[in-house]
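The chain below stands alone and is given in structure tokens; this is the form predicted on its own.
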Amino acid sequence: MARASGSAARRRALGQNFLVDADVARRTVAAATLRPGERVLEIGPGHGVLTRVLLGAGARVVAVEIDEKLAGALERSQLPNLTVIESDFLRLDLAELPPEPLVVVANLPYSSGTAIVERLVETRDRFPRIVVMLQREVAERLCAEPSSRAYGGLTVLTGLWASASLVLTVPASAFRPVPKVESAVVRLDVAASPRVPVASPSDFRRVVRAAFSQRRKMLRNTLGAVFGSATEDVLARAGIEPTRRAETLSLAEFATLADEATARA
């Protein structure tokens, strides 16, 4: 077992609630399609319930588990196809895994959850297609639509790579604890390019945080951080309206300023 540092009151904080439900296991591990002989990367296998059916499905799986206990634990099981690296994924330096790329199939803390999606999201070429469990509110997000209410900064960001889709959701009887709200498992196939084509990413991501930084304040107060003065001027010459909210925003027009940022370098 390849070791990094982890204890179990970093697992507490993190606020792990370690799935119990087969089916759910079964159904989560059917969304990732995986080919026999696939490498898969778990993050956070906790007792091993989803990591077992991703066995039985004839994955080859690295599986990723902060807690020295509970890592101790997969290991001296000596599961076939098994590798497991004691770890925060977080600090984990990815050069630590196999070097091809690797599905992701997981259910991930609550309390990281959001962080874990976005490291892998941005090291796409590592990661082509996710499969996680997360907060249902958080699932909802990513998959969100434009002028919804659950549309936001992070369903843009991992929109511009991935495309999301909520496959499934899950009673909170289906972890111990039982956690107090819901969970929701989504699956995100990612490109190698931009899903709409963008001029500099960076760019992209800047005038995202910029528009939702204060949510419910119009586009020409919340881009002044970008644009400056110039920001009326530009929003004209995108052809959106400054006293829209960035909540309404699509994928492309986000795309459109964000390489007027970048013209303007």
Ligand code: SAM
Second form
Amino acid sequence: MARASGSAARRRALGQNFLVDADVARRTVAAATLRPGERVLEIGPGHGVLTRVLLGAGARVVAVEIDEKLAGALERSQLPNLTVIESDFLRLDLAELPPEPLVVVANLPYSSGTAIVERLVETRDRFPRIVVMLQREVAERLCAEPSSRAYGGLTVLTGLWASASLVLTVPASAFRPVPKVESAVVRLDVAASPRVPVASPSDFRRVVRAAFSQRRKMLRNTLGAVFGSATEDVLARAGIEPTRRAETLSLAEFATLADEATARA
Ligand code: SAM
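Coords for the form predicted together with the named molecule, given the form predicted on its own:
Now the full complex is given, and it begins with the chain already shown.
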């Protein structure tokens, strides 16, 4: 039985549902296809279930854990090839990490899994491969195709830099305490340059955020926030029907609209 750390409210806030299924841990690590000598960043090692499998696979691991007691216990275990950093990954100065590219393997807390993935993908040159366990719904959003229910801003913004594939789904019974939701493991392969050409990634973000700001509204309405009275003209030039909704646009169509925004800035 996984040991608890702190109050129930704190454990919930930190997403402390610990993996107790050794097969899921093995399959998660296998999905990272680690090569000899590669260095791994694990975010939220908890009691070290994944950490031990990673070390067993020959990886050198840097583990960032927010919980003082868990970080201390892991540190005291003195596992070879393991460095523990006690920190909130979302606030960590990345200069504290080893300078070489790091493969990320982690069972992320539900509470901040999306924010952590966004930070990892935004810092793309440091993290070429990311294998993370997340709430199943978030994993499906990362891997969604246009016109599906799960396709949204997160899909498109991460999709500009990373191709995502669903590795496995994980039942709630694989964790203690047992959560209310299912999980899934996703692998993200991060590219050094955008997967579709785009002049300005920040304009891309601006257009995507505006388009999905009201999911049910047509582009002729939502994109007014970026293009104002020129919205219909811009959409016509891009060959995009103004009555379409954000969830139907491909990555390439978003890139075309982002370049229009750049050209008008
Ligand atoms: N890896 C362990 C496992 O698979 O059993 C624990 C996974 S548990 C879902 C999430 C872990 O992330 C917990 O140990 C929690 O304390 C830690 N955590 C939560 N938020 C964090 C953050 N912002 N930065 C670093 N660690 C965090």
